[in-house]
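Take a look at this single chain in structure tokens; it is the form predicted on its own.
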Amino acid sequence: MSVQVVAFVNHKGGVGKTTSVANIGAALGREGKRVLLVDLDPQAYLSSAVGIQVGEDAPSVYEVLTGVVAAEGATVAPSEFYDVLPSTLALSRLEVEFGAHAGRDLLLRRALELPREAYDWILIDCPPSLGMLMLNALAAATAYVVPVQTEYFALRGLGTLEEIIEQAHDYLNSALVPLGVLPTLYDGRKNQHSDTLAELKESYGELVLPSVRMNVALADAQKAGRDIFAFRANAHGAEDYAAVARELLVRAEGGA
């Protein structure tokens, strides 16, 4: 199987992008895959969620995208199961600094050329926006996953997101394909959640991945700077993300 570079995208915040990248990455690593997580959010939530605090003089994804260091020079290994290309607030300057640059949307694709040879899976945590950083992720990716909170208002705006993805496919990356729509923060006891999940399945069919249930252990794990498997392996969150990872493996290998 060739390397899978997967962008986790949704311009709405609070839908579980960071949680999903961290824990799907950890699950894939436990399946024997070589995994790199890329934190493409200036708020650096993914980096914090896996226990990484980038020092003032340490390189981050910003230095990689601006050509100061190669990706391997900024990569950190907080776990035996995955590596991380961490972020800092400096990344927020990128759009201003490269605003008129002809290749501004291809910075990440170029930066990942060598790492693609060292990993089986590269998962990209995108910021909650439709700007340059998301376009960089879509230009670099082979596929994308859309995490969606299972509440009515979370479905609003998905049409706009689909338009941006379609434009990225047409103008930046014709190889980009959907790998899944991921229902998150699901509580089957609530009618709104069940109705939203049913609507997702009606709209996206087999693209809908196994649901991730609402689980306080997932938030506690992030606060502790650990993935859910290292924090509490018997939690519902670990069970659910393991199921998602297994399904992604099947789809990537052509079984779905």
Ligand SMILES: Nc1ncnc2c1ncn2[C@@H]1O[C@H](COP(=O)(O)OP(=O)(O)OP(=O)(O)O)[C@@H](O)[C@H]1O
Given for the second form:
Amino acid sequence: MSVQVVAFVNHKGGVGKTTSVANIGAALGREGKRVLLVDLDPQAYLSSAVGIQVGEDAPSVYEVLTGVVAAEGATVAPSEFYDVLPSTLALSRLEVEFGAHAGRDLLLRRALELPREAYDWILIDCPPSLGMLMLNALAAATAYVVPVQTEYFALRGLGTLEEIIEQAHDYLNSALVPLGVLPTLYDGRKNQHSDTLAELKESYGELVLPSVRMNVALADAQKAGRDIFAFRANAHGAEDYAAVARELLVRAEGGA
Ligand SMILES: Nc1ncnc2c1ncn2[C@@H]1O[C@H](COP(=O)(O)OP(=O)(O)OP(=O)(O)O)[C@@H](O)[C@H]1O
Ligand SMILES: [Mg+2]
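Can you give me the structure for the form predicted in complex with this ligand, which would complement the form predicted on its own we have just seen?
Whole complex next, starting from this chain.
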């Protein structure tokens, strides 16, 4: 099987991109897959969600994208189940520094050329914006997942996201395919949540992944810097993300 490189994208903030990357990655690792998580957000929430704080002189994804070090040189292993390419605030300089550079959207694709061989799954956490970092993720990816918070207006703005993904497909990466729409922060007791889930299924059909329920343990795990399986393996959040990971394995690998 060739590597799956999956970008988690939604320019809307707080929809569960980071939580999903951390916990789907942890679940895939526990299924025996070799997993790399890439933190492509200058806020570095994914890095802290898995307990990593990059020291002042240590390299991060910024040094990898700018060619100062190879990806292996900045990769850390906070768990036996996954590696992480962490981020720092330095990443926020990238867009200004590479503003008119012809290869600005292909920096991550180049940086991942070698590590691609060493992993089965590479999951990329994107910042909540439609800018250069998200385009880098879409250019490097084989597929993308859109986490969507199941509340009213969740679908608003998805049209714009789809247009940009289509442009990325046409101009940067013709191999890019959709892998799923992931309903997050779901509370089935609330009408607006079940309505939105129904709407998502109407619009995206089979692409809709199993829902991740609202579960405070997921937020607590993130604060504690651990994935949900290490933090509280019997939480709903662990059950839900394990189910999402199994479905992604079926979609990407035919269940292998
Ligand atoms: N299923 C869930 N149940 C409860 N809390 C959740 C759940 N998913 C995410 N959260 C919490 O909601 C907040 C937003 O989640 P997260 O950081 O994953 O979103 P994001 O899309 O990455 O946000 P941003 O766009 O700002 O990067 C976090 O505090 C997280 O711990
Ligand atoms: Mg995030």
